[in-house]
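Shown next as structure tokens: one chain only, the form predicted on its own.
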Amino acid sequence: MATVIDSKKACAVNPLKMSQPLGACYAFLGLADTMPMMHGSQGCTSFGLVLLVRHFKEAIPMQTTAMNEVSTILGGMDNIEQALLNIKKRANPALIAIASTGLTETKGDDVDGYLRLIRARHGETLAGTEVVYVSAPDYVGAFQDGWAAAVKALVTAFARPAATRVAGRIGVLPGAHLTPADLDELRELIEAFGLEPVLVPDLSRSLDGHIPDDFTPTTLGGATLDDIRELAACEHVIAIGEQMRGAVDSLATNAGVPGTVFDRLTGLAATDALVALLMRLSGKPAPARLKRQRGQLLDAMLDGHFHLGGKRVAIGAEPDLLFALASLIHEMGGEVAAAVTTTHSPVLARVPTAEVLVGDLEDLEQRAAGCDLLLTHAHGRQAAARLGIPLMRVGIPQFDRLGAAHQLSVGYRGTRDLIFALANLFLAHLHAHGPDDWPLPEAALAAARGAAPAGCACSAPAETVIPIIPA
């Protein structure tokens, strides 16, 4: 068991963690045909934004109130509805997805009255469009609790009880640490089953890199909102990561559903359990590719472990994405020496390490003195290269590599691939071994320069040179 306890400064330096309101946008953008909005000053969107944006390498569509002084003060009705008349004229989405900011949620502005009054005024003008509102304020939580507070309000707002079950389909409720990659994976290994995947959110079809065949100005694919609604028919549903356990009870208790969390699909033990519950649900034995992808794992981890045994690893990421990589690493023989977070979990308390900080990058670093390998975003490499140990960047940002979105992680092979990206890392910073490793005997330097070594009884004219001979 891991104490977990809060960092006592007075303010973050090199902040590890982001926002509540930039978490909910992020599974927006995995909605299709969505145009996120967060209600607050043009800054705030803007920020969040740009940090997509260096991400993905990808145009991210997010919309603004664009609150100032006076509408800060004087209420955000004005703005909300303007807002969305714009973007309904503009772009006629589907959904428009609200999340508030910590400016208007100090100012407390009624949001769900707002958009009561703003339906009742333009119901025929924003026809065919869906408003939804999450409560995000930037001055709690981080990113993972953002994005779970924006899918349990997706579920809530949608998803109805349904007269019957559609046997096979299955609900999955991806936390926030997956990448595209991943839930493509996750697709697949459903379908392996010959059950029916419904992802929501759904970041593998929309910000997965692809290049679209025509210009949308809002998100370009993802959970339809009938996908939302479809989850109430489902034969059940799988969450990942302890963040989304309240999506998955609003479902319990709204729809009816019965769901199972899994805290991780990173290791060996996880993805088993995840392919046991499959097969209970779909009454099928596991395919003969799985078999073989389970035993490439098992071989992945004999030769990993040489190299990973014994090493210390310091991690900084958000709960659900420490516990599962400092899970593999303790599985495979190392330390988790330093484990820094954004925002509190139930999961925290499980990870394998004396103690777990919810603190910045620069305890991170103080924490990570005498470690062999720093874990954590882009924002890590100063630190990484201070303390002359080598960074694998994992979460977001990762500004300054290519390929995020595609980074895999879970089931066989996610696993595999991370244990060999790890291992690779070791044997990349080994000591290269040269002429200096092995220094000469001191009788032979001496000799070599013309000298008899200190306390040698014999002595040799200066101008003898005695030649080595190489063995």
The other form holds:
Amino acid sequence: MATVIDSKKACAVNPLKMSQPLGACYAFLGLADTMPMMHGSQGCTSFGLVLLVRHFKEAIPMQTTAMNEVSTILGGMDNIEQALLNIKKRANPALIAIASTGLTETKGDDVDGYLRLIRARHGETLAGTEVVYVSAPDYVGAFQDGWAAAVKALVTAFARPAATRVAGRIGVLPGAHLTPADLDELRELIEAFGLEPVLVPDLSRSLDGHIPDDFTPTTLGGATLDDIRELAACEHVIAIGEQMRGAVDSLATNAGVPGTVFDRLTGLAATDALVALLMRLSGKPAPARLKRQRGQLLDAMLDGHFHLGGKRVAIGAEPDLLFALASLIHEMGGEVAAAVTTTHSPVLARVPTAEVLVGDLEDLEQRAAGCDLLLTHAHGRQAAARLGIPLMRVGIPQFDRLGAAHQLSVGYRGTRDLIFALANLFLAHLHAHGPDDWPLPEAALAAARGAAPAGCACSAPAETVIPIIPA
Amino acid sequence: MDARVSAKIQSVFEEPACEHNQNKDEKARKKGCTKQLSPGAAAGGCAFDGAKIALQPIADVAHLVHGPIACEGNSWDNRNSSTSGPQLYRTGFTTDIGELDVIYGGEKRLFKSIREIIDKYDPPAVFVYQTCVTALIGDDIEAVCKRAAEKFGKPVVPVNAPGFVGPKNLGNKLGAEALLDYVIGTEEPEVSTPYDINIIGEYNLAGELWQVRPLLDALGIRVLACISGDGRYHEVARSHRARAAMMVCSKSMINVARKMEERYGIPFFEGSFYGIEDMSDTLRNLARLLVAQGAPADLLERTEALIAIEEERAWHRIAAYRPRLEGKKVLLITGGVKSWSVVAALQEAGLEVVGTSVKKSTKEDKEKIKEIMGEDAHMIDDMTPREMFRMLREARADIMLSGGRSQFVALKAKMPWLDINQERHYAYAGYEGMVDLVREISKTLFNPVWEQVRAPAPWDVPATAEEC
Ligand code: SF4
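Okay, that one was the form predicted on its own. Can I see the form predicted in complex with its partner chain too?
All chains and molecules follow, beginning with the one already shown.
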């Protein structure tokens, strides 16, 4: 339905996009007892770390191989070796997870080769700590691509074919666009059917803002290595977001686990599809409280459509988040008048709008002229102020608000809350009409004055009609 | 390495006005002030980050980052330097290079980017920042900037501080070098007065400059240029006509201060806006330098009179917090800020400083700390987060004042914490700032939230007799 086009500009202005290595490390942060690390110069890690700290208001464990100009040219083997030994000594994590950066990719470091050598050299010292590596150059793709590549690398490295499947165990591979609160909601949904979900990665156990008993230098919780290994013994795997298809395919080919990719779980029909699958997998009917939640969502949709219907919304978000939000706006009768995203994805063609641009926030700002609402991350604040329209912060980063980890937008409850949040924004910015809101055109005024008709009414600007985009 | 960058780095390392440097032998000096980082145990920003921190506060300039999305996309609009006018510095410009640029070179894209910016935003100047990948593939930003400047008739300034040449503080200096090479002295001010000064190395974080400026305004001292907080391109270009300069103590721009003295005969002193005595010393030094340079001598008396009134007002306001803060224990972990100047104000408010970090302090700083805090002053060289956590948990301190990085150590230990580092939102400069700091400490310490979060959960309370 949507045409996907690339920005023609040489200079990106007000970036919407964040880099791949950061997306990869974000995925690693959802693993227990782990130290994520970028193989690159120190600044890349520092920026990424500050960005996530300001988003989550949590300490973020993230290391760097601290490459400098000389080590880059000589190759990063020594730095990786030292980094692994240092981290092992200081933090002794279960997993050290490495993402490359633009710098070391440009040089062409063979990290997989290095790791084999280092293992051979320091097998004993490093015993008890796994190491995983994912290639994620900065100059290709975006944040969600890095996340997707990291999860795929994890699944491919650790999920080995299992002898038996564990009845009722469901693997869950969430996309980068789901918050810790979304993951909790999913877990509860699946458990409501007596099934046992295994989430990989699981940010709801690491970045949900809990207070640990002692200080730890690694992640505060998350999916364990055993969780990843046991994905292979799941009865079924559910993935959320088109970005996760690679990981699901890897599990299917390597371990024969059947999987379903949901391109979104925001919205009534989308959640219904998940519930139908869970009923089938569990052989159980939906519990009463889920039925009540669905009823509440229907009511929210009925109440909300008055306020969302006909509204023009501009969205800047990564592909899977864009798709989920745009679909909901569309289902509520709103118009997605501008859609800008960070990277290519098959899901973009299905976004209910005329055109999706892979671009930046300057593009979004230009396209958002005449819109009623801006949906993007916190960097949209300057654009929203200039446009004089409200901004609803979605995605990462949200450095100027609290509670980003607890924003819920999946399932019946999440969709209900999102509809309320959107509707309330519109209510808060209701335009009160004034005496000059409905001026007569010049032709009508002239006619009323008794002057000869200057032209016909057909010269009036054409009525803008919200296009009907088939679902 | 690009020969020009390495020559620059060498000259910055040989900085004669840096006292750290004077104590080093020839070889150590060559190596510069950058320790070799330890992979897997390193923290802190890169040289590009440092250069951007130093220059981005120039508010009307378009700051264009040449590199892949990581450098700008992950970091833009995240610094808290305030402006009283133009907002352009908050716009993120980057060439966002892709795979093809890496293969074929990114110079064309850079040139086109400069053109697009000038067409759309028409800034007084464009600053172009080099980063790691584009440096590695050999993009010559100096040449592109030169060509663009000629073609578009506008200053286009190359800032050659790719991340991988070193840490943030080196980047501060390399950024400053770009100002010396391409900006300072390129324009003439319309009028000059005997009261014209430069403030160097002040970034106007959280608007701190505005806690100080009213004092200068009251004395008739004109800030010709602040480099770079709330700065304007033309001001910096004309700053070589100042009569005197203050270098803000972090040393991040010592090269600018010294070279401006060398080239334009502008004397400078090193001063600080943090702490009451420091603020007064700064005003005194400014007045003295200006008078020595020919300003009317009554400036000295006027300055003393202002100091007397303002100091008394500040101490009086701080003393009001004494009854409630008396005996409370503070752990002070600062980065670049001279801790002893803050210690005096905390003590005046009745607080007991149980420890202070001296990681970046000089020998004199340490002597001064001893003088103020007594011989057994607890000086912490480098505290691990785990040690901090324990110290706070065991309640050996009531509140921690530190930079953002250790925030969660305190909060997760359910201990009061106050941000005194770069990204903070409160301004603590000048006399006003110290009063604000004490007020913030009081507000934080006596927040009822601490009692609540430390109370045991119902399931952790042992059953009592009444319940049976
Ligand atoms: S280290 Fe290099 S690549 Fe990384 S942010 Fe700094 S300049 Fe950019």
